[in-house]
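The chain that follows stands alone, in the form predicted alone, written as structure tokens.
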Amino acid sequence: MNKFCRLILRDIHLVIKGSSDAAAALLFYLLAIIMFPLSSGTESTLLTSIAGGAIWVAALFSSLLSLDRLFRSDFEDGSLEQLALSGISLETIVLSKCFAHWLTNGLPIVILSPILALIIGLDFSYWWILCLTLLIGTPSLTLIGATPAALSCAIGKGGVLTALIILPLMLPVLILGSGAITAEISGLGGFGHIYALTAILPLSLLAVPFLASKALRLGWE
């Protein structure tokens, strides 16, 4: 546990040190939400009906912007291999990097979402389901994107290729997250979507460390 915590603190320090990538992802999220009402008009009923989906799309792309660098810098300078050779399992390293990424990208999105919901026109009474879906869904976005990010290190290509691989995998999280908000607004109740969204997280936690570790080992062979 101590090693895991030290790995998380190390990765957070690296994010702060190279803060431009993390800041760019969060700035994209902020600008996307702020600009959305400008492009969609001021009709309150329309904005309320599509606000949940807009916030979730912005959150998805914000996560996507920073995922390409999840392993790349450590992989390229050899520090990732050094950590693996130090006796720490690669699966633990993958999990620590995913958790650090969520703390620096997903958690700020959750914290900012109630304020941005007001800007985009979502009734404040629905802030709880917006925060709940983001709190459950953003860790899944990070975990789902970890394996393609690791694979991009192995094949030596990233950017657009990583995005093309990750986006289809993230669609179920996006559909369930935005669907829960829409269902709650329409009076149907969003807990069915939330239960399905919650099921994705433990499955990702079980599968992703092994898949991402395998992809990273392919890059060293």
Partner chain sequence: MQNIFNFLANPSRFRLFSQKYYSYTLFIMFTFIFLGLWYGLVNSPPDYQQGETVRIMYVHVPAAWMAMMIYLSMTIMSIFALVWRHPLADILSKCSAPIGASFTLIALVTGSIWGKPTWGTWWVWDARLTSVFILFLIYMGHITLVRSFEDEYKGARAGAILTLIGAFNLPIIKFSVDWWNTLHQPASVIKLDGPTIHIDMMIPLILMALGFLFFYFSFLLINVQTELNNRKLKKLFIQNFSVKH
Given for the second form:
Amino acid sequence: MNKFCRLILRDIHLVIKGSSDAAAALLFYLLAIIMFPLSSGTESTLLTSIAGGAIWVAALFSSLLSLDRLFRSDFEDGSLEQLALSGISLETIVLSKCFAHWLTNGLPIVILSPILALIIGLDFSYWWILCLTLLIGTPSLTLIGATPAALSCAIGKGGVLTALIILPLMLPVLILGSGAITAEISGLGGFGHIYALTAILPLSLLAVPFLASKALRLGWE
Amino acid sequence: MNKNFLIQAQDLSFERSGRIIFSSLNISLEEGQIIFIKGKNGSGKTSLLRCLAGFTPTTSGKILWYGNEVLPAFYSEEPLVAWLGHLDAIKGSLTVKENLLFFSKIWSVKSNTFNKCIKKLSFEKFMNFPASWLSAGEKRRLSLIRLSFCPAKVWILDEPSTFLDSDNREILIGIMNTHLKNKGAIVCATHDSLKISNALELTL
Amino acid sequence: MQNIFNFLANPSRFRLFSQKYYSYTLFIMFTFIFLGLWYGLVNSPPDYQQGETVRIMYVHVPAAWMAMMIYLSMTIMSIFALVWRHPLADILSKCSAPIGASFTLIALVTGSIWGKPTWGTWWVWDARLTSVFILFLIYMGHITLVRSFEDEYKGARAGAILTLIGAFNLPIIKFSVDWWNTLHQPASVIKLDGPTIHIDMMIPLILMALGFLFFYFSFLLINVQTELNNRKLKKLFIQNFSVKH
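Switch from the form predicted alone to the form predicted in complex with its partner chain and print that structure.
Below: every chain and molecule of the assembly, starting with the one above.
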């Protein structure tokens, strides 16, 4: 088994052991969904029209919450230093952490989404496009958030500041993801949005490992 | 370049926020050599070690590893350097065994060596308990186990003897001596006098 | 060009250079802005559709240009800072951000004031307004991040990294906002730009844009001076007052 897989397995192991907020972030995902009917009323036509957007907003905030700790615990207890000296490039470590984050945050969000769509009143015939957009969009959310998360390690505090930096950068994913659902419901067809959404992924895959490892090294200085 | 040097630092200087921490330092270590870095608190021992390990870029000067200019924290294929710093790198939610096994796998350590190192620090009884239950001294010993099976030729140790009682300090010296005998090299910053023969010394 | 570049790479030399020349750029800035305002407010004709309200354009449009131009220049300087470790580039990039944020805010506020008589509301979710608003948020995030570092060297480097992520994302943001807007709101807003603009309006527009450009240069020089002075002060403090080894 190569080192990349070992790193991912280790992160998943840590999540199972409960030393990260992955579960809390998922619970937050569920909770945030409830806010929409509670604040906007339970009228079914309104709920149906905002359902896609609501689920996307909840997914975005959930990954935002968990991203703050993407590198933090490993950075603070010195594990990242040990890993960086283990013959794995920092860029690979960044990628493996992002992948593990997606497996523990993005993928559960995708899996839970049809149930949530049912609760919030999205027509059942559209659940596939919801799942598809989330499946394509959540990896981008993780990757876009990785560099600010690394920067927040360098400052030593996170929270609101990380969110302030990450949120504007995540907007395209939100716009295209929820836009695809709206377009599909309105009969225009959502695949244009989905193609554009897909294009974000390779772009961020190219830029993020480089920039995030720069940010982590900045934290070591 | 002399290829016999495992690590060679030429004319290193380091500046932080306008403060000159150290300048024109030269260090070169051959196989089996150890250098102690001494100095008061805040004299830049840790900064020097972090520069050598490649975590912090130096302001000027060169660091050569085996005659190459690649820093270990960046592009090494296998661990070039073992680092023991102030941070333990121990995950409290994992058991002691899981903590150690992960690194032994990443470093492709043979299970024989792995077991021997655990026995040396008599850590068998702790293996299946969560690492968060350990005391500070025991955590330090866990780090020492990890250090002792690390296959890297150069060890960089920052205050390795903190939290250790005299018995464990002897064990630490034993580990260091074994490493030197196996043609390794050690850079060690310390306040204590660790008795090792033929040690070089550098005071900052 | 290479020589100028190397010449200014030395911080103390740059400090002397900027001390010497920032009054000139300030003077040029005032001249251009004065001419532009006079031309725009007095000497140009009112728009046949919008009447006198069109004059706010002479502030709004150049400010919006500057908002984008400054981000572009920050991006270039950040690349210099990260790839070639140019000693001044990250400072320049850091010092540009507040100016860029100010221009973005001016563009937003004047756009909103302009929107009231033309669209009937203070705010429309128009694609341009929205993406400028997001640009403003990105600028503010940048400033907050840089300031939250205690070590200003680190802060400037972190700012450079963030600028580059933003630079990757801004085209995507622009693109997605345009797309979002066409879905939610069919194009109905009046478009004023383009080559159809009358020459009497073009002249003050360009004069104001040049004025704003020199505003950027002057305040960049002043900001960098302040930053370099601060660093020097800290250095002197450490050399004279803290414990020597």
